[in-house]
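Just one chain follows, in the form predicted alone, and it is written as structure tokens.
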Amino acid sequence: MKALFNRLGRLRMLALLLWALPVAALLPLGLFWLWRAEALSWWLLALVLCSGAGYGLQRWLLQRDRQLLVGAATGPDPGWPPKADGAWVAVERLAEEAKPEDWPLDDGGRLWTLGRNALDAVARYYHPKQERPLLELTVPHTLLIIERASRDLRAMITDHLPLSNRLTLGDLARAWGWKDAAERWLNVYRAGRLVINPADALLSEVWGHLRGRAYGAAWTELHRWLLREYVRKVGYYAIELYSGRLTLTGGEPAAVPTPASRRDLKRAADHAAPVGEPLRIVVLGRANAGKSSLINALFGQLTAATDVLPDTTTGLTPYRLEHEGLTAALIFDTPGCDTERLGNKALKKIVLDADLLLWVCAAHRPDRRAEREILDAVRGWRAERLERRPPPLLVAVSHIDQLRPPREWQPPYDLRDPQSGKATNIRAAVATVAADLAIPVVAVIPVCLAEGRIYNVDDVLWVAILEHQDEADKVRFLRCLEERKRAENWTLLRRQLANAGRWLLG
């Protein structure tokens, strides 16, 4: 302080003082006339609530744009498999230690450890007994996870942060560099300041200390928010590969028929162009529950062979189903359950290739032990595929105009508030086939496939395939991602091939 006072020499401190002398003096002349008008405490009431309000409406800003930054955060992605639920909740557990003093932003190093852990937590969820997962990853993955990971950062911070587009990384520098000098002019103003107007300096400490508070926190919340994106986004593209989501050659796996829509698409003698991959629904149950007619039904035209016959679908067989409000999709007949020509094994592929599955179960026939052997070895199925979602069922309960009194049929019946004995029974079939085979009863549908007595498929089943629509196409596209990587492997493999061999001989 004293080398800077010699340095600017004694007469110019006082020109300088006697310039600031006049400016300086209005807030104690101001504060004198306020006391002889005895408005004195007025001003002072004034000055406290406007101080108050000014404070309140910063701490509502930093609420404010705290909630912008928590609607602005990752989250994980709807259509990841069960396995990735785990996978999130490790993300998020780091995504919350991660504290600002402990991960400073202009520490290269250490934000690269903290986007490693991010990558460990993922990898040791999946490679629990490998002493270090990290090493599962391959070397283009793991660039395409950073290359990921770093794009949606810049968007988010182009997005939220005030003129991130237009500092440069010198500019940043060049202000961290000038921090200690303004620091010091900064004190000499305020000692200054101090010895002039005691009371002006006093308050305006005041002002400023609540003032710093805030933008402090204000800071403090954004860097820990800058943290935690950075931790979620690591994280989240980790998930995306470990899954099975994140593919090196892109593109929308469902953009383009499997091979196996392809030859079904052909067997149901659908001349028209496929824009992509339909929906898969296959239709089971047990003989003569009513499988064929359902699908007649579904189509509003004879499509399906029916007959009185013990079972007449002799294979899984495709039809092109179109409706308005649904995708494209293919519909499957499937021989009874219980017969021989639907094996275990046969079966299993079946359901583990399906989107969506509609059961046929038939109301006047009490004995569903084996239905309910059938489904739950389904189920079985669908669990252990923990990187694949298990595809909607919907129950349908056919036969219901066979049910007590069989010559009443005068549909519409209201099994929300049943008024005869036809409604009743409908209502305590529906009930009862729902705790036979442990399917919720929301996912049970009474219809009537009789020829001539069509009911409850237009309004009631088909609403609900619509309704379980989107969770099938989230089925559909990780079928068609395990399809598309299998599909990468071979054609990674044949170009790697040939570069090589051409290498060689060149």
Ligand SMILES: Nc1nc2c(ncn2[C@@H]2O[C@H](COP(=O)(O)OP(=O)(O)O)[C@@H](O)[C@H]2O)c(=O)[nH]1
Contents of the next structure:
Amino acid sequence: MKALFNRLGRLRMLALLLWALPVAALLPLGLFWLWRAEALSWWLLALVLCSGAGYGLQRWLLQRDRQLLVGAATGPDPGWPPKADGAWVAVERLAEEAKPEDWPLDDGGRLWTLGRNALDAVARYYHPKQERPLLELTVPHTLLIIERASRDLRAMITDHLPLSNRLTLGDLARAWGWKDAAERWLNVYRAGRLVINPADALLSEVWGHLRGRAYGAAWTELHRWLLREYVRKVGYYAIELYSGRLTLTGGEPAAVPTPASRRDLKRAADHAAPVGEPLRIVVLGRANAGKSSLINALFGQLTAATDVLPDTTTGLTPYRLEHEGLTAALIFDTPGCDTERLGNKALKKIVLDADLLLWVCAAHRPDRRAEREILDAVRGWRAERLERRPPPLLVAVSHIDQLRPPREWQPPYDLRDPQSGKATNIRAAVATVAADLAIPVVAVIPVCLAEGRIYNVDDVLWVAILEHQDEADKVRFLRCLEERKRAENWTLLRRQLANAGRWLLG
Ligand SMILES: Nc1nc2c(ncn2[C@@H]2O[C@H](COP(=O)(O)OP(=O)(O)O)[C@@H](O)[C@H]2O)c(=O)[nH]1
Ligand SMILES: [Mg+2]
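Okay, that was the form predicted alone. Show me the form predicted together with the named molecule next.
Next comes the full complex, this chain leading.
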């Protein structure tokens, strides 16, 4: 205060005071007038009410902003393979631990460390044996993660924070830095005011205190949100990268068929224009269960699933399957998995290359022990590959027309409320198959596949297949990624070598 006084000079200070005095006098004069008019108590009441309402409104706005921030949290991607679950847990833990007091926003170096910690948590999860797993990341990949995370964070901030398009992080930090200086000046002002008007000063003191606290809380909240989102975003893209979904060359991995599918499409006599990678649906089951009949029934007409010779090496016979609402698909007929024509090794390869499995089980053949053993092995193979999603599995129970009484066949049958002996037996068969094969009842569909007696295929089985298409698409995506990454490594290496050559020769 003294310094200011000296700097401005006495006379200048006097001029300033004279200039400000009439305005400053308005407050005490007004209060005096209110007192004279006996309206001071009303004015005080209005002051209390207005302050209260203003405070309430501000609280509400604050809460609304907080809600906005809560809604704006990055979550794991539903298309990730099971292996990513653990990595996401690590990222979430790190995000929860990020405290505003540990990570000031005006220190770029600290923020970089926080981002690196997130990368490190994911890298450590995918390479637990490496001493410094972060070194496993190539430079272009690290840059790609940071670029994606920043781009997303920018979009989120623009969408969720009011005025953020005009605010920089520096602004926020600076505003906070000024707070101390401002507070010092405010204290001088407060003390002076207390002398002039004790009642008003007291109220505004309380109000100011509350407001100060509210703003302080909002700022801390915002800071914490930014830190958490930053960690989550970096973690998210690191997982995308490690599960192979983030590729350097970009593009949709399922846009072109894999070499295996290209071969199968040719064998399925599909001469149409080249499509993307087809969905691979595989029909499995014992010999004579009705696998070929099921494929015929799915086609809706008899396309003779037997007139194409099976591949002698894989035992698979591909058909091009088309249906309204289904993406391009190949359906594969297989020899009975209980026969010698389909060895364990071949079966495993078939299962790992499938996006959707249809298991056909005959209702009138009660011994399902062998079938259960094979199915358990299939489930084991599916679960082994954590970096891939397991293909969904549907069971079609065939030969339901041969259940007792065998002569009776008068569909449709209401299985929820069976009215006849046949309906009751079909329902019981579904429950038994579900228990024998350890499959949820909802995934078990009774069908009749005998020529001229096709039942439950068009409506129920097709609906179930279409319902599982989304999941099957995700399986297909990850399956294509592996293929794609293999191809990418070669393409990049070739390009880098060519560039290096040009540089050396140039
Ligand atoms: N009655 C009846 N016969 C069926 C049914 N499904 C298949 N079949 C017959 O069972 C036999 C074996 O069927 P197929 O589709 O060749 O079995 P796959 O060896 O599993 O391919 C054929 O004679 C079919 O007509 C069904 O639901 N009911
Ligand atoms: Mg067959």
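Think of the rigid core as the biggest set of C-alphas that the two forms share within 1.5 Å after superposition. Residue numbers count along the first chain shown, from 1. All of these numbers come straight from a predicted model, not from anything done at the bench.
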Worksheet item: By the 2 angstroms cut-off, has the C-alpha of residue 438 moved between the two forms once the rigid core is superposed?
Response: no
